[in-house]
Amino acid sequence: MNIFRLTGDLSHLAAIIILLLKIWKSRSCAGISGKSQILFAIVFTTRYLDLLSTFISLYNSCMKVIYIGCAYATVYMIYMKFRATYDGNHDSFRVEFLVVPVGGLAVLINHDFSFMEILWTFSIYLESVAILPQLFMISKTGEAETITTHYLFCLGLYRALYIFNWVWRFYFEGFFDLIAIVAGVVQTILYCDFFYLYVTKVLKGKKLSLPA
């Protein structure tokens, strides 16, 4: 494992880690998009169904799970302990807009026509797009608390990592996959406003606000 792809994983949990903190300790999931978060479980379950069938490491594994189980318990905070909490109404992007083109893109576009493996190709694409309903619900109430930008800069650190680290590994394994690469590279796009305000206002102790 290199450097990229370690730093990559460890943001990525930070995220959840940072997400899951502000829930429980504020009590409230106050300008969390519940929708993001069951296309993240929707995305960690259908990518990590190998679970059952094949090991690769215990790290590899423990990450599995932390994911999944960090997925739901997020999705059950939202919808069910803290639904008080929850902003339906801002909540509104309309996530069968991505699900039913991103499963039909799986099963057209894939590395091997098998039910594993369009599953899998469907985690990638889903998980490309599945912050939008976040950055869609920030965009609609115009601004954003600290700590949710917090969770979305790792967030999107991650995925900046993990470019990185498929340059790596080209470079250094000739490994090559074109459909993660491309999901990355769109995902990564697509948090690159995010970036720049969160440099130029969040770092400098600004609170974070968006146009409508």
Contents of the next structure:
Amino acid sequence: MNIFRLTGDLSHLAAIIILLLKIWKSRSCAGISGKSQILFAIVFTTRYLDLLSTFISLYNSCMKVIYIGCAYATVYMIYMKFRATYDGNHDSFRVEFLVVPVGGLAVLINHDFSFMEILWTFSIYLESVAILPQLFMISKTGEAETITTHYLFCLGLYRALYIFNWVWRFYFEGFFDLIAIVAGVVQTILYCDFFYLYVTKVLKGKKLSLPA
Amino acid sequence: HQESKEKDEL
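Now that the form predicted alone has been shown, please provide the structure of the form predicted in complex with the partner chain.
Every chain and every other molecule in the complex is listed next, the one we just looked at coming first.
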């Protein structure tokens, strides 16, 4: 555990909680892609199956349970509790175009051809693109609530901090996992455009809106 | 063998 890893995890946790609080406080999930949230629930479920088989640390187990719990709570709020506010017409990204290729890639490129390992690899690849329906939705409507941009910023920051964590681990522990690193770099790149808009608009007090 | 390491990252 290093400082980048810890702050990365906390940033991830902050993102998840910001999103839950936004929906809960406003009683609305307008502007939120339910499809991205379903993908994240699948990501956590397939990656954290090892909760049942391997104990790593109390920290590790607690965070996994919290991430999974929050992911399902978010999906529940979008598709059940506040379904009337869900903007399904704008959430039109075709997720099968992500899930099918990602599944194929996980079967082809993995560390070990075993059930658990392929599910883990699938979750790593899927996480790297799971935010696309959300970014697609924003590009379609041309705007995002400020609180939604804070959520996205925390999520992107978590990925960027994980890259620093991997650099650290490579130098000080000789540890690296190429699958996680490549997928993590791809994921971080997807946020670059958003980071730019966040810094130039949202941090200056403006709402995030895209030119028509 | 990296993959045999415990997956301690979240």
